[in-house]
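Below, in structure tokens: the form predicted alone, a single chain.
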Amino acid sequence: MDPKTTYIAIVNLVEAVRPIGAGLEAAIAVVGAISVLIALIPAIRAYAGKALAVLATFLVAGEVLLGWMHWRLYDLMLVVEPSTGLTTGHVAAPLWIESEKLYVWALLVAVMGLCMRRQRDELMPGALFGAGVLAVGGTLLSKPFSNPLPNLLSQYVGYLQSLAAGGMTAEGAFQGMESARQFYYNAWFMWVHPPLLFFSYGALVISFVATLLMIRHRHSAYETTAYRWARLGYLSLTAGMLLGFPWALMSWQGEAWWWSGKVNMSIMMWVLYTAYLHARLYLRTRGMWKAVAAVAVISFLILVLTYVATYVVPGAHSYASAEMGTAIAALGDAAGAISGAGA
């Protein structure tokens, strides 16, 4: 592999997503805020499930252009030993990382309340205000394509470019990819872990969508939905946290993950979501609906702050102390270090 061909084939790889993507960003930004508005607004209500089919329109085409670039770039990725010139493998990044993780959890709520039946219409307004302000959270805040993978793409190019210099530091930063690449990229446990905890998220918004209906309605059938949603979503959850035990005492061991505040937040929501899948139990219990709706909220509250938790909050699963790199800029400031040394 020639480091300055491929750093020149994914530079002119992400330059040709930016204007399209860009483009993308804000129509689904400007689709996202008027799904918003009507689910706001009781007179245009009535419109919130045809809003909601654009808005999953327009993010299942984003989805389309971020799977063929993260095709392209497991082509372009591979991973050279320095030593032997041998490719270990290719670099597959997951379409739920970085700047993609409010993207898609946006596009699976989305999809979601398009698939919802029971109490579809009175769910319908709680659904498209949530896939609309992660729509435009996921566009304004992540730029996943004007911005693709900063992290992935600034850590590939250092290593093009040490490849390119060569000596202990290309051995260096082979060592660095490579871990990378087997135990994070292309781990199994990256393929199933988040895709289920995203599942988990997009269902738990739907059962909060339905508890905030029977809080205002104080009706039965409201809260038999949220405890459907619900339980589809705990299944996913536990499913995924349950994945990622095992992945994080491989992946980080000697670190103190366990006392990171993410797998600590994770933690408090489970067993929150378990103490209101419990208290159905006693839901014909005089009162005791309120009880189980509070339980709810909180729990919802805390998914919320949980995931926040990634970016403010210090620790091994954590985004907090990592330095969110531009992947422009990373491609920009490589150009001369590739080029000189591969001239």
Second form
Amino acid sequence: MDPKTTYIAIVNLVEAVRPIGAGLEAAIAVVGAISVLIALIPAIRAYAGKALAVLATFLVAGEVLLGWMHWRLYDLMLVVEPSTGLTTGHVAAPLWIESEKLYVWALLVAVMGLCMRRQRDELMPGALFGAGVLAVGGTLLSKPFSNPLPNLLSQYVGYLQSLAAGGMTAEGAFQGMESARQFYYNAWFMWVHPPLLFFSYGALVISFVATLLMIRHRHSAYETTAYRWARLGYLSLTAGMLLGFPWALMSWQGEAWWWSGKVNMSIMMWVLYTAYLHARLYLRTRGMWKAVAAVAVISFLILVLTYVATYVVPGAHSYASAEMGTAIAALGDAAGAISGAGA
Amino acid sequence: MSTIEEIRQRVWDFWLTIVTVAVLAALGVQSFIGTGYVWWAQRAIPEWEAGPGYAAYVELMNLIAAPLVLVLVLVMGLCVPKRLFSRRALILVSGAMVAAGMIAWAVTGKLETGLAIYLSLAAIIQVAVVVLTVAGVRGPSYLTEGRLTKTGSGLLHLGFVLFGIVVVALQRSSWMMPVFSAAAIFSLVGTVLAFYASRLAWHRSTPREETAFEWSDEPDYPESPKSVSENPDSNGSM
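For comparison with the form predicted alone, provide the form predicted in complex with its partner chain.
Below is the entire complex, every chain and molecule, led by the chain shown above.
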């Protein structure tokens, strides 16, 4: 593998995705904002179903583009042991990391919204609102197309830079990149744990919408719908969290992850949803529906806080201390070094 | 069962559920406070994660969580096998389990050992519950969603107890992955059975779509959930 050629190919790929992606980013943000308005304004709420279909189409198109970019990156991102020249493998970046997390959540809510059957018309504005807010946030804040995978690109370009320079620096950079490849990007947990959690987050958004309808209209049918989506979300939440445990034990050995901010919030979210499922067994008991509704609402608020905690509370799971938006700068900084070494 | 006994049983079940919810809420509050502390400590104390502060924090969090988990498993032991054993027997067995755990803690001086003994005994009880439920002891004579739900409930609680054992005692053991895998499989299969028994049952009854309940605050005594065949939306875990 020639570091300079690889570097140029990655720059070309990012530059190729950026103009199409920037257009998609803007389009998704606009459609997301319009979706929020349609969900909020009663006079045009009848178009909620169509708006959600349009939003989902844009989000799927964006996901296809991201998938193509990841596939190309997989081809390009080889990890080579500097002393022997042997390739240890490709870097397989999952589609739900870094700047793509919120985007995936928006996509799942939109798709689940389209799949709803029970009380579809009543739930549609809420699902549209949720998907719209997440889509706007997922494009304007995270910028998955115009600032793709900042940490991965930054780390890999740094590795290429060190590889071109050679010596002990290259060996150190290889150790870091290979460790990230094995225990993070290519680890099977990474391909199962986060998507299960995002699937549950999507289902729990719909459950929350149904809970709000139950509180407003006081009709037990909404409660049943809320429960059905909650049990689907709880199942994948439990599976996702369980699968994260041995991964954390193996990959974060010696690191401060137990009772860290994100772990705490995740435990809190799980115990609250467990409490909700237990409390609703006594739904027919006097006044219990209020407690059940309260626990359901609090659980969802904690879900949102759990997601936000990733960016606010430092720790093993966290992006709080990461320098977001460094990838493009790193590409620029590395250009001179790699060009010089390759010349 | 007489009417008074039925009411007592319902009140008993109701309060077990309330205790479960309260303990889960307490664990949630602990986690929330813990998050706040981590957020503060990371900013206020240089190198907090690498220093003794983090170790002391983890020890304190474990110490607070231990009795909550113990109560949770205790309630589970009183609640899940209630259709198979008498309440008196369950209380006696639970008391003996707590005593065994306390003795182990006192003898070894390690809370982890006491918890591990207690959880191991709870796992044995849960295995017995699952086996008896599958065998149909004091249950329906054919495989309906009722038995599936109960089996699911027993399995998911068994998975929870096994996961507790992994966290408490097996994190650095070669047994970690096998026991964890069993815990994960039991929990997930149990959850699927408990949630979707009506769809998986061999002999299906027409599922009732809604759990009707009163919106008013009229006085009422605590009512236990109807049997699963009548109330397919119940997760059947209590």
